[in-house]
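Have a look below at one chain only, the form predicted alone, in structure tokens format.
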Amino acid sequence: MVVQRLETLGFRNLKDGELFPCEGVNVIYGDNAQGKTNLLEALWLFTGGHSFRGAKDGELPRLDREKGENAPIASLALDFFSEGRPQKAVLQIENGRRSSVINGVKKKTGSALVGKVRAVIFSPEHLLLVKEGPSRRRGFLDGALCQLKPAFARALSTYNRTLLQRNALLKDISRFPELQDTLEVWDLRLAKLGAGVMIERRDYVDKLAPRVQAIYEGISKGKETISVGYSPSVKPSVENFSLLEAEEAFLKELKRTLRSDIRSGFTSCGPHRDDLELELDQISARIYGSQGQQRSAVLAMKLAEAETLAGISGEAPIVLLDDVMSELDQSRQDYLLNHLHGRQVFITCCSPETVSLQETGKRFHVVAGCVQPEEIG
């Protein structure tokens, strides 16, 4: 898909107006706190999700500094080409609630846009994918899969509910031992659901990993290699396990850990304990990677996510890269500015020296919420 026009009215600190991006790399630059990230946030909201910055909907309309409160209404409009035809989406944020219009059809919620506009976002918070524990990396996998397969989102939700119910039963068994006889029903259900989650995650990582490797090689100019591997907490006897083999292995592990699970009141094995292993030159990226290497690793994962989404869905998502250039050397910056072909990219940065590396595409300078296009060269 390609964004052709973005219009903002009363949104954040942005002056009311229009942005006409190119189909390639669009650089949005300026000093801090001028409104660069607000533009990416406006684009991201058309995916139907909430702000990637964690903001509530009521905080999105422009702030009236004299009154110290947000205006009641803001609206966004997006013209884009997708599914072989031009389309238009409108988002209105009024009194803390979002409504939308897609191709002239009114919807009561902003989430009704899910699946219409697809995007992949990198923000500084995503560095925690490498720096923190497995839950962040599971969230990365599941977020990508939920965009691709709504059925996976439902299956994961059902698994998590079943897990909560089993955990509640484990806590009750410590007081009422006779309840242990009912545990088998929950184990069978949890194993069946969990096996499906494991298969989807493994198959997705199999598609993702070679793309991450190729992109990271481009970013690092071949200076380092990266490997990405799915690490389930329940390990079937074969690497290319089937659904039945995953289910049987999960059931076996649930039985093995039963006593310790009853003591702790928590299910200690299953997809909720899975991880995504990241290694740079065969050592842990989390423990040994530099800031620049970790940033490059997350960038490669995000760009590979976009490629994988395009490969499966048949349409490339837009790529939003917020504050991506800091702590990257000039050769890595050059790759992002000039070698991301075949996709529409929006990059924010502050440094004029970085901006000067851009050879093609479009450039926009943001000052106090005013967005001005500039010539390149």
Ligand SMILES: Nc1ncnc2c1ncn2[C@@H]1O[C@H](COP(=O)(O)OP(=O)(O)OP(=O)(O)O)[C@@H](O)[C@H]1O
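For clarity, every value in this text was computed on a predicted model and none was experimentally measured. Throughout, rigid core stands for the largest set of C-alpha atoms superposing within 1.5 Å between the two forms. Numbering follows the first chain given and starts at 1. First, how it differs from the form predicted in complex with the named molecule.
- Annotation: Cα of Asp323 displaced by less than 2 Å between the two forms, core superposition.
- A displacement of 2 angstroms or greater separates the C-alpha positions of Ile73 between the two forms, with the rigid core held in common.
- The two forms, fitted on the rigid core, differ between the two forms by 2 Å or more at the CA of Gly58.
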The other form holds:
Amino acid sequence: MVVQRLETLGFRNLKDGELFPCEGVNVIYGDNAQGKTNLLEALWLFTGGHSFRGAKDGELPRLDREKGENAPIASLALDFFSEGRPQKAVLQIENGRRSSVINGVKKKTGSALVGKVRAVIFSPEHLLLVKEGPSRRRGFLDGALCQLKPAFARALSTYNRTLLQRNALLKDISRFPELQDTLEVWDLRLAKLGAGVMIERRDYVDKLAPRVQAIYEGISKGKETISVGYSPSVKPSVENFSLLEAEEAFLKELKRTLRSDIRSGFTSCGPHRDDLELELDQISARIYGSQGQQRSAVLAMKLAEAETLAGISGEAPIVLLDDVMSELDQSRQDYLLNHLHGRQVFITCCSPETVSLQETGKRFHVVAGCVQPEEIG
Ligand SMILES: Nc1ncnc2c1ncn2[C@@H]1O[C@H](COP(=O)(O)OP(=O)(O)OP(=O)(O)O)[C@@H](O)[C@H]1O
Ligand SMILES: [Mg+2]
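Now show me the form predicted in complex with the named molecule; what you just gave was the form predicted alone.
Once more the chain from above appears, this time first in line as the rest of the complex follows.
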């Protein structure tokens, strides 16, 4: 897919206006705090996902510094080419709630945009993917799967709801032991839903892992290796497990941990405890990786995500790279730009020389929220 026009009105510090990117690499440069990341964020919101910086919707409309409050409304419009035709999406943020319009059809939610606009984002926050605990890595898997399959998003939220209900029941059982009889219904439901989540995550990692390896080897000039593996909290006896095998394994584990779960009032096993294992040269990337290695690892995962999304959906997502170049040596930077050839990319940096552009490139200079195009080549 290709973005042809982005319009922002009342969004963050960006001056109201429009932007016409090129089909190749779009470099967005400027000093700190000018609005570069805000611009990427505006594009990202069309995926239907939440702000990648963890901002609340109410914080997105322009802030009135004197009043100390955000304006009630911001609106974004996107013209893009996808599925063989030009399309239009509008995203409105009003009083902290999102609504959208897709090709003239009004939708009550922003998440109605999921699957229409696909994007992969890398921002400095994503380094936490390697550095922090498992929840970020589950989020990485689920974010991609939700963009690919709206049905997965629904299944995951049903699983999470069921999990909350089971946890509430566990707490009640410690006071009213007779309630234990009702637990089995919830266990069966949780195991079925959870097995579905596990299968989707496993299949996705199977597709992702070889791509991450190939890209990481490219980035490190073949000097280092990475391995990525799905590490489910409940381990079925075989790696290539079926839905039924996952369900059985999960159910068995729920039974085994029941006593301690009742004591803690929390379900201690299941997909909500899954992880993704990341090793560089056979040792933990989280514990031993250098800054540059960790950045390269996350980058490889993000670029592999873009390839996998393209492979499954048949259309390449746009690639949003926020401040990716720092900490990468010249050869890693060169690899990155070559690898992105033929894709629509939005890349932010502080100085325009950071990214050397080839034939299909455009530069935008951001100063105090004003985005100025500079055509080249
Ligand atoms: N809702 C808002 N209304 C007005 N201004 C905002 C709002 N949200 C953020 N800003 C301001 O936008 C400015 C630019 O933020 P942004 O993160 O896009 O900068 P940047 O160009 O990416 O900088 P850096 O190079 O440091 O990453 C910040 O100074 C911030 O205070
Ligand atoms: Mg920034």
